[in-house]
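Take a look at this single chain, the form predicted alone, given in C-alpha cells.
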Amino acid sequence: MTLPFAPKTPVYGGDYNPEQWDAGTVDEDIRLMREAGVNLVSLGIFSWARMEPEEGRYELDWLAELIDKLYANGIMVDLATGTASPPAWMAEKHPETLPVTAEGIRFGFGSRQQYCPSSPLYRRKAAELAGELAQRFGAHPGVVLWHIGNEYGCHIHECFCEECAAQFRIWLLEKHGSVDGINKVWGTDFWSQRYGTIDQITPPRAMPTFSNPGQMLDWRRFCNHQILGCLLGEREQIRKYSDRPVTTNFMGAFRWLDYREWARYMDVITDDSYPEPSDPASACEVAWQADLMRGLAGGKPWFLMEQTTSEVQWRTRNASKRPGQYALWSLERLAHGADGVLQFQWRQSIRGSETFHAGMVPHAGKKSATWHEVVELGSTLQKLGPVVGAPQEANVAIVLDWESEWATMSAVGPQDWSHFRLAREWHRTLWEQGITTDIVGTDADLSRYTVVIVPGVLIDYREFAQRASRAVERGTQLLVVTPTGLVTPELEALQGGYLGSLQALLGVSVTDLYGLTAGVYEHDPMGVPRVHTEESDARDNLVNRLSRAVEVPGAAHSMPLAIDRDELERARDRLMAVDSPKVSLRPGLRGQLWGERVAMVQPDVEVFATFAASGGAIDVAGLPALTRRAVGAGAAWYLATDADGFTRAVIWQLLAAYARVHPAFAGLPDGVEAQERGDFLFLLNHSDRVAELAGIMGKDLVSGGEATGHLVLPPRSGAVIDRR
C-alpha cells in the first residue's frame, strides 16, 4: 500500500458528512477529532445532491474550504466520488436510470443507491462528477485517497431494466458467439427453451419455476461486469487529473460481486465489517474477513473503511458492543493484517435512516462511554506505529472462489449449497485452533503453502488441478472437501465420476451423490417451516405406529463416521511434538447434510474413515469417508461428507500432524487468541474472564508495560507484545 502520505500510527477516523452540520458544529468536530487522534476521514461519500445541485451545475467550494480546514489540522481525507447515491433532479429528469425489478416494478426516488448500473446516463453523469473532483482536489496534499461509489451492489445487485436486456444481449454474444453458443451452454434443449434469435433472450425476470442454471450464471457474471463497469469509468476519469491511490469499500464474502476481479482495480483494499455483537462466534467473522481481505490485498497491508462503535440501526433487534469490544475487535483487524480502523460514522445523525446508528460521536456526545472507547481507541493506535506496514504469515490456506458460489447459486440442485460457507466454517476450525490462514483463489500459487482447504469449489478447473499437484509434489497437504468438481465453468455436469481434473491427484472418484438429512425442515400446511430435531421425532414416534418402523437415511439428522483410532492416535502423538491440543473422540464423528459414494480410482490411496452403518449413512455404511493419497513430498486428502465442527477439528489434528503445522503460541487460556504480525504477537482475550498467560516476553505496547514470563489480560481485551 502506497499512501501520499506516511502515517506513523494505523490510519484512525471515519465517514464525516459535513453538510448534515451547521459551521459551528464543524469547527467543534475538528476539535473533537484531533482530541480522537483521528488523522483521516472520508467524505463526499453520500453529498452528489450538494456536489451537484442541478444538472451540469458543481457545487465544490464548500468542499474545498472543508478540505483545507481538515488538512490544516493534520487531518487526511480519503475523498468519495459521491455516486452512491445519484440526486433528485436525475431521477425527476431521467427515470429510466432507475432500477427496475424481476417483477417489473421500476423502483422510487427517496433511499440510496437507486440507479441502474447500466445506464449510458447514470455512467456518463457520474463520471463527469468524478473527473470535475479529480481535476479540482487531485493534487491537494490533504486528500490521499479516492473513494469511488459506496459498497457497491448492497441494495441494487442486478436491475431487469431494457438498458440491461439489450446490454445482456451484446455481453452474450462476445462470451459465447453466437445464439446457436448460447443454446449449446445452456442446454436449452432442455423443457424447449431453444431460442431462434438474439432478441428473444431477456434477462431472467420473474419465472414460474427454475430459471435455466446456465442463463443465471450467465447473469451473475453480466452484473458483476456491468456494475464493475461504473466503477472502471469513475477511476479513468479520476486518473486523468489524479495519481492518488483509489478505493472502494468491500463487504466481507460479499456474493454478488466478485471481489477478486475487482481486487485487480484497487491500489488499497478496504472493507466494511459489522459483526453481530450478541453473538458468541462474532470475533471469527471478524477473523474471517480480515484473512480475506489480506487475501485480496495479496499479502498487504489493508484498511478497515467502516465499523460501529456501538450498535447499528438495520437489524430487528440491534445489539451494542460490550464494554471493550470496540477495541478489541479494531486490534483484533490489525492483528489479521489491517493499517487502518474507520467508522461508520463519525458523528451520529440526528436525522435520516441511520439516525440511531452509533457514531463516534453520539447524541450524547462527550458525556457517553462510547466517546471514551474512541479516544481511548485512538490513543492506543497512536503506540502502535511499529507495527504498521509488518507482515504477516501464514502456511495455511483456504480456497474461495466466487465463480463456484455463483454456481451453486444458478444450479438446481443438488442440495441448497454455499461454497462460501463451507469455506467460512473451515475457516473457524482453523481460528479456533489458533492457525493463521489465508484466503486465496483458484488461481494462487498453492506451493508456498504446508496445508491447503478446497472446501466445495463446485466448478472444475484444469489449470488450479495442476496447480495443486505441483504443489503437492513439494510437500503440501492438500484436502479436498466434497461438493467440489461438480460442473464445468458453463454448469455442464461431468461425465465418468465428479472430481474431473483432481481424480487422478487423489485417486479417488466419486459415482453418486448422496444426499441426507433433507428431512430436518418439513413444511406444514401454511407453509411454515417445522424444525426436526431427534427429541421431537422420538416423541413422535411413540405414536407414529407405521412410519416408525421405516429407515430413511435423507431424514435422519447426522451421517456418522467410523476412523481408523490407531492412525489418529499415531498422528496425535506426532501432533503433541508441535504443542497442538488434543481433541477427544468421545463424542463422535459426523458429517452433516450430504455424503457420496467414493470409488477408488488408484491402488495407493489410504482411507482413513469410513461412513459408519447408522444415522443417515447407512446405505453407505463401510464406504470411504476420508482418503488420504501420498504424492511425492505430500499428500492429497478426500473429505466425501461436510463435517461438523468437532470432526472438522478432528481431521485438522490429522492434517497438522502430517505437515507439521502448530499456532502461533500454544497453551493460552480458553478465548484467548494469538496472531503474530511479524515481530509483534497478538494477544486478544475475547472472554468476559481474566486471563492469565505464562511465557509471555516483551514490551506490551497497549500497555507500555513490559511482559516478563507472565501477563494478565483482562476481559475483552488486547495486548500487543513487541518481540524485537
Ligand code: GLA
The other form holds:
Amino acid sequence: MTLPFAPKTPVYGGDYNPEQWDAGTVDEDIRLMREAGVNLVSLGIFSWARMEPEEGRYELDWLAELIDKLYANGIMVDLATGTASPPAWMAEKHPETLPVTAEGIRFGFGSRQQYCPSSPLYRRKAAELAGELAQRFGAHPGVVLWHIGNEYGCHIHECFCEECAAQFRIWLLEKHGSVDGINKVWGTDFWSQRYGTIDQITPPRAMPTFSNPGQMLDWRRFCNHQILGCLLGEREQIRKYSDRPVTTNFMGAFRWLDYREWARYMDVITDDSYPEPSDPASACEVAWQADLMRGLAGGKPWFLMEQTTSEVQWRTRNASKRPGQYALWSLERLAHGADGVLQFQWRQSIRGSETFHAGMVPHAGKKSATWHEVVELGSTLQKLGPVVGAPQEANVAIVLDWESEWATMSAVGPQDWSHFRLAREWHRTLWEQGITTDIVGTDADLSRYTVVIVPGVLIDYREFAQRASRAVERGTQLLVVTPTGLVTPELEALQGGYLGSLQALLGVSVTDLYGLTAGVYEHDPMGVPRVHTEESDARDNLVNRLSRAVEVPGAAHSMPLAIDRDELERARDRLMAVDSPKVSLRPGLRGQLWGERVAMVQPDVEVFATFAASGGAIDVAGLPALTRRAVGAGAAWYLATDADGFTRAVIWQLLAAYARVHPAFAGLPDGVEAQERGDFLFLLNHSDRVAELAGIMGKDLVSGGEATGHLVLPPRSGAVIDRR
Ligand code: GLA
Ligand code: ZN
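Other form of same protein, the form predicted in complex with the ligand, not the form predicted alone:
Whole complex next, starting from this chain.
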C-alpha cells in the first residue's frame, strides 16, 4: 500500500511560504528544489491574507502561477487551506472571532492561530476559502493533497468566549439530555455546585480552586469536538469540488486533541516532530511519535509533514542537530513506517517570528553545511523507492487512550500524573531493547499481539476488558500498570475495589491507594517548590524535637521491591529461547511515586515481586507489587507501582521470555537501532562512535554497497539493507 498519490520515491520537501520572497527568489527556489530532490511542498499554510486580501475578494492567480511552475518542474503540491492564521481584516471587522482566555482576556492580532473555534464567522470564512481553493485547484494535476488548517490546537486549544459558552451548553444538553443529567454526572451536589438552568453553566473559567472534574472532562471533549468541527467544515467544502486526499498535520501525542477520532477523517496521516537535539533520548522521541502515527494510520503509510533541518527558534535554548542527525532521524521515521519527510520550512525567513528557525535553504544559502545535508538526504531518499509502501509488523502493542489522559488531567488527584508519560516511558523501554511497538487504541484487536501493555488507562472500559480477556486466552501476555480502571467513562470512582472489569482477568483488585513518594517531585503536593535537601533536613532536625521523630515513608525517593532473584533468574533462563542480552538483576527492582494495596480475587495468582520492608512503601511491605495470572494460552500481569526505567526493563524481559519475543536483530553495538520494515532492515547508528556490525548480508540502499557479513556505520548514520 502506498500514499494515495503513489510517489515512486519517499516524499521530500517542506513548507513553502513564497509570499515572503520576490519573483527572482521563487525561480531560484525551484531550481534549488530540483537540486535537492524535492518532490512535494506544502503551499499556502499562512497565505490567507494574500488569498483573500479583503473580505470576500479572492486573489488566487499568484497561487495558480506558482502551482503551474512547480508542477512543470515535477514538484507536487500539498495545498493548504491557509486557515490557521486569519488575516487582519477579520480581527478588525469581527473582533468576536478572537479567542478569549480563562481569565477573560481577548487575544489581539499580530501572531497566528488567533481564532475562536466556535466562531460562526471564522468557520464560515474558513470553509468558504477552502471551497474557493478546491474549486480552482481541486483537479489540478499538481495538487495531490489538501492540507486543512495547520497544527490545530497548537496555540489555542480552548476558548472561553460567550460563543463557546453557548455552544458548550448545547453540546452538554445533547450529551446529557437535561440540566439534571448534567448535575448527576458532574456530581454538583457537592460543594453546592448544583445548576438550576442551563444558562448558569459556563466554561471552566478562572476559579478560586479546583474546577468540577466532570465539567473539566466534558470541557476537554467539547474543545476537541469544536476544533474538529473547524476541520470538518473545510473538508466538506473541499469534498464538493475535489477528490484529492486530505490531511492535517498532527503533533505526536498532543494531549488536547483526540487524534484517534481525528484520524477517521484523514486520508493520509501526517505528523510534525521536533525532538530536542540535546536530549540523548531524542531518537526515542522520534520512534515514539512515528509508532503512534503508524497506529493512527491503521497500518497505511503516513509521512512526516514537519521537522527541522537543524535548530528551532522557539525553545529557550535551541540546540542544533549534530552532523548527520537530520538524515539519521529522517531514516528513522522511514524505519518506523513513514513514506517521506518534509521540513519546516523550505527557505529560512529573513524577517518575522521564525527568522532563526533553520530551513532547508539557510541564510547562508548553498555555502552552508545544512544545505549540503539537505541535498545529501534528497539523493538518499531517491534510492529508497523500494521501501515506499513496505509494511511494518509489530508483536507488541501499547494502549494509548486520549479519554483516559483527559480523565487523569480532569480528576483532582489521586496523583499528579500523565497516562501519556507512562505510555511513552514503556515505549522507551521497548525501544531501548530493540522491540518494535504499535501504539493502539482501546478498540484495537489485541489478539494480534503477543504482548500488550496497558499503562495507566484510568477509565474502566468493559468492552476493552472483554477483548483483553479473549487475547490472553489466545496467548497474549497482557501487562496492566497502575493507575488503571479507577473511574467510569464519566469519571465516577469505581466502588468495591479498583481495576473494575479487569479484576476477573488479572485476579487482583486494588483496595487502597498507597502513594506517594515525594522524592521525584520538584514541588510538594501544594505546588510549593521543595527546598529541602538531606543536608538541610539533618541540620534542622538538630532543633526539630517533635517532627524529627516522625517517619515519613511517603517522602522516600523510591519503593524497593522484594523479589526472589534466583527464582526470577531461573524463570528467565528457562524461558529465553535465544540469548538476547539480559539485564542483570543486581541493582534490584524499584517502584516510585505510587503503590497500592492489592488483594487477590482469584486463587491462582502468582506473585513475582512484593513491596519491600524499607523505603517508601513500608506500610504495604510484603503485599504484591507484580502479579501474574496464567489464563488459557497467555497470562495477565498487574504492576501496582510506577516502575523506574531499570525495573521496566527487567519486567519487559520477563514478559518477553514468556511471549518469546525477540529484538529484530540481537547483539548490536550500543547506540545502534535495528528496525525491520517489510524486506528492509534499517540499521541506525545513533552513537558518536563508529559501529561495526557482524552478520549483515545484502545491499545497503543508502551507500549502494554490498554488505557481506560485516558493516561499518560511521557515527550518526544509517543503512537500509535490502533483503529481498
Ligand atoms: C510548527 C508550525 C510551523 C512552524 C514550526 C516551527 O510546527 O506548524 O508553521 O512554526 O512549528 O518549528
Ligand atoms: Zn470562543
